[in-house]
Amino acid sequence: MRFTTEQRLNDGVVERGFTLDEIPGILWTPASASPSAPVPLILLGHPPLGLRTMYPRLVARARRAAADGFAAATIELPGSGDRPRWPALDQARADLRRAMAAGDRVDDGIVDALILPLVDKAVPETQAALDALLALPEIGGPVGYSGGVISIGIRLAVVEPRIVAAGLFAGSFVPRAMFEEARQVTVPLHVLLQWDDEGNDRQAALDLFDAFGSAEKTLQATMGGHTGVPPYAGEGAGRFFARHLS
């Protein structure tokens, strides 16, 4: 991991740039935060749109983990932002547009096309920089997972032990292959649902939060577009991660 650029915002959080791998990345560390002191950190999942698209919400995300005492830190996805194209994806990306905009059902190849591929790459990358951030002596553990692509959550979820709580954005484009990985994931969630969600298939949501195999799970549901997740959601997947991760 090499550190690329550091500035302190207003409210103490340190935020440093950072590449791991040719991978651009971003840790925010509260003021609390030392080798002395080490804190928790929460991955910080987000859409492919590029980090430097996401980042105004990705930035209030982790400024409110910093109030609560975590860390927090998110790396570009494969084949978005400054990161080399991806034709495959890209072509994906382009049949679901092309569906939606015909009023046409997105069909699972779409899907399988769209997420099985950034699955499987996203992933180890996220391990990788998880192992390189826990080396970091004023990061420590627990290690918890925020938002995203579901399908990345869930992978994670199953396969990676050093997260402990996952806090997941509903989504309707799961491959059916995710159910059954979505059955294995044991670990406490916290499910952010937009009711009206003009993108989401509600009942595909309901039906994924019913999958997982968590004895402690929530679902958390409220009004509103895809866009429009109100400021009290965060709040409750904030008291969330405080219970898990502190």
The other form holds:
There are 2 protein chains.
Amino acid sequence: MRFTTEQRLNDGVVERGFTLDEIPGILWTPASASPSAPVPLILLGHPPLGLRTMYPRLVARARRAAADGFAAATIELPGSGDRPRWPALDQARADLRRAMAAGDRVDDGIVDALILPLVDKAVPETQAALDALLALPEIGGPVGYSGGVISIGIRLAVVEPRIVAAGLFAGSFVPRAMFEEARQVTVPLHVLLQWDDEGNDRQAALDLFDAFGSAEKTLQATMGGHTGVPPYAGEGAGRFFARHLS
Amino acid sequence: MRFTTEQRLNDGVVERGFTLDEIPGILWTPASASPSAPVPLILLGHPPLGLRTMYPRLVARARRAAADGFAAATIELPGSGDRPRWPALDQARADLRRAMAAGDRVDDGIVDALILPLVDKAVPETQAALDALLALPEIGGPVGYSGGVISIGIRLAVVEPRIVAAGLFAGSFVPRAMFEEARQVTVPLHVLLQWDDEGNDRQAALDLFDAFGSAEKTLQATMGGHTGVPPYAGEGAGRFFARHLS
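Form predicted in complex with a further copy of the same chain, following the form predicted alone:
Below, the chain from earlier opens the complete complex, with every other chain and molecule after it.
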């Protein structure tokens, strides 16, 4: 892991850009983080739109995490942002857009082709980032996963024992196969659902919530459309992590 | 309104029993409440099991409200507790128990017979209590409604303009007619649903949430069965009232 940039935000949060095996990422640490007082970590998930596009929303989430005393980190998804194009992903994305534009029901094949390879590739990359991040003296643990792509969060929650809590955003297509994996999730979950998200299959999100094996799981459904998560819902997710990572 | 008992709880909350037109009730006020600093009020709804049975849960909710600076009050439902028996209600309740014990689907007629008369009678009684409570110099406003019976909360939210926010518990049978009234609700809503509440029709609760006309509505679904609402869900409801009544 090689740090490439560093800046201190006005609330004292230190933002560092890094690369790890040529994957760009960003780490935010609260002013309080030090080798003598290492802090828990929240991995920030995001849709495959590129870190640059997602930056404003990511930094807002990182600042909220820092206010609770947590570091936050994210890495670029395969095929996104400055990483090499991934033709199969571009194709699957184009197929999805075409189906949605035509108003067709998006068939399972398109969803599987888009999401499953992304999960298969992003999860081990995230685990490698986790190795590097947890090796930093100012980062301790435990670790939480926050956000979408929800299927990446599900797989990580199943295979990565260092993740002790997950706050998931039910705002993306979910391959059928992930419902089986969801049954294997046992960590505490906080699932955000935008009830009036027109691009999202609400019933699938409810079925997925039902499938999760976790004894502690919360569904918080609010209004405001896909990107209109109200501030109080973000605060609810923040308190979930404060309960489980502090 | 005639106060019948008064005691100061160990956190400084003043609990007063009262009767109003022979209906017993309880009012809790935080230590801070005074004629020069009147406080908002939360009306505490509860199932028709009698105030004495419900007291431990009611006083816990009242103390949480008081910690946020709010008064809380509740009155006995018609046909419950120390109020005169109401044979039609007893009959409807017996019919419901029989259907549930037999494992039958509870038919709409039974639900209507149990809930609709209760709503018709309890809502004006609650409004009369509200008149008396708001006439006390230490109670100001605004007013919130919290809890079940959810149909009482729906009707109150529609007909009572002094109620500015409602935290509803989706844990009871809802007559079909109430879905139409739900569309007329416009105040901010926070709906608690116990996802694994075996005695509750989850799909009906989700349909009801969908029906509410409010622009701000939140569904918080948690695990733990009908009476096992986790503490953090109660806190979520508390913050909802803090946002809207403070």
